[in-house]
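Next comes just one chain, in structure tokens: the form predicted alone.
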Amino acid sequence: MKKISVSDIRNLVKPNIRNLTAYNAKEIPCRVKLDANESPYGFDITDEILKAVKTNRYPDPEAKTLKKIIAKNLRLNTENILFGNGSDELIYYLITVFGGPVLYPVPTFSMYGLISRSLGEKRIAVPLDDEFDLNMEKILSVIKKNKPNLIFLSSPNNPTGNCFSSERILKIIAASKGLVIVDEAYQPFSSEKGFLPMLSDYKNLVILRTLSKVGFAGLRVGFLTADKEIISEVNKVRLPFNLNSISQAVAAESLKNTRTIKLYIGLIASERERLLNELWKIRGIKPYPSEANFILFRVKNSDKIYQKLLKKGILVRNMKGVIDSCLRVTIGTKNENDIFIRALKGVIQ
């Protein structure tokens, strides 16, 4: 029997996949982990929650209990909510259903481009302006010329940390014949209200939210809010039982305690401002204001600083190739932030 060679396998792969590189989410050993925009605060999984989960049965395909809780908390109708295994899955579904061209500013969340490329859709990346805001002249020109089916806008934006101008986002929504997806993964930490109140005013507006940034990253619970017709179309490609029983049960029980969640969000926002002030005091550091749970900062010899911090057991994100000469630090606990600041001062000196 003739064996299939490596080259034979590669020839079977679709051309748009052949030259892709897998997204590499490395687990780097460290004592202070401040690289992935996770919350430093988690929630206990009680025995009562686990006992209620039946491992021999499939999960509720519509996550009805969790959907009702989120709808009540955000004052939405349940028909306007669709769950995903994290926001990534929902981004994948949106591009699968509506196709390209797909427009997004850069730098921004990498999955918009990566998923578009993996699905063979045309990608149009428009650089942000010098203030990290939307470049309206270029974006409106692309909308007029290329008529994108999807426009992704992360606000607050990762990795820059700022919110895009609401006025500019509204102009883009009005100018677009396609869908405009405002990704509000970091909205809980922002001083701005976000776009949920405007959902009923714009038929082509889609909003993404996630529980990952507020203490539930391990559950992988994201949700999409949109007009029920959009929900219906995206639901056609949603994989059945995509949100497992444990994630549904833990999220539903934990979200009943909104007081604790708000307390943790407040602590992170407070620490963010303290950390921002501390960074300003360090000579050679330029931090950027943030509305998210992280801070982007510019520093000379960023590669060396990153490596020296890592040697001290402190992991931040090196933004090389995205925003050169910049590092991004997630807001941790007060103790973690103090350790980071002391180490940063040491390696800078």
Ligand code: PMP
Given for the second form:
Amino acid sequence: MKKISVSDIRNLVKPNIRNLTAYNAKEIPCRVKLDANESPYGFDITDEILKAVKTNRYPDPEAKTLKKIIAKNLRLNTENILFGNGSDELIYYLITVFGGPVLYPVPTFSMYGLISRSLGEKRIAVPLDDEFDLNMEKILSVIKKNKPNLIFLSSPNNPTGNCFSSERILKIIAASKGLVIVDEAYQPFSSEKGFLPMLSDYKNLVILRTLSKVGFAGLRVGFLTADKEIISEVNKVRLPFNLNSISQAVAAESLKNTRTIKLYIGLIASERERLLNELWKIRGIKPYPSEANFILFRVKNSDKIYQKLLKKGILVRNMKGVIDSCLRVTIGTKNENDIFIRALKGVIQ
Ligand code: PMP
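Show the other one: the form predicted together with the ligand, since we just had the form predicted alone.
Starting with the chain above, the whole complex follows.
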């Protein structure tokens, strides 16, 4: 039997995939994990919830119970909601269905670019202005010239932490014939009200939300809200059982704890302000204000500081290659934030 060599396999791979590198989500052992914008607060799973899950049956393909709860909480119609295995999956579906050109500002969440690349779609990355806001002149000119089918705007933006000006976002929605996706993964931590109230005013507006940042990253539950025509197009490529039974059941039960969820969000937002103040006091560090559950900060030698923090067991995100000389720290519990600040003061000196 003739053996297939590694290079034969590589040649079988589609050219746009061949030169990609896999998303690096490797686990780095640490004592204080502040790298992935997760919530420091989890929720208990009761035995009753788990016992009710039928392991031999496929999950509800429409996740109806969970959909009803989310629709009620956010005052939406169920027909305007579509679930994904995390909002990552919905980004994948949107680009699969509508294709490119895909426009997004940079720096921003890397998945818009990575998924576009893996699907062989044209990408147009427009740098943010000096305030980390949308560069309108450039974006409007790209809209006119390249007619992007999809525009991704993460607001609050990952990794810069700020919300884009809503006036600018509205101008983009009005100017674009393609879909504008406002990714509100971090909206719960923001003082701005977000774009859900505008959903019925704009047919090309899509809003992405996720449960990942408010204590449920392990469940992988994201959803998009949009006009039902958009929902039905995206639904054509959705894998039938993309939300497993345990995630559906746990999310549906846990979302009843609205007061606890809100309490945790409030704690994270107030810790964020405290951390920001502490960072301001450290010489050699420039933190940026944030509306999210993380803070971006500039340091002189980001690689060195990143490594020194890691040596002390504290894991943050090194933004090298995305926004140089910057680190991003997720807001943890008060105790975790204290450990981080103490360690940072030590390594900066
Ligand atoms: N959008 C943004 C802006 C994000 O930062 C993230 C997570 N890092 C996601 C979407 C994906 O979230 P998930 O797939 O966990 O729902």
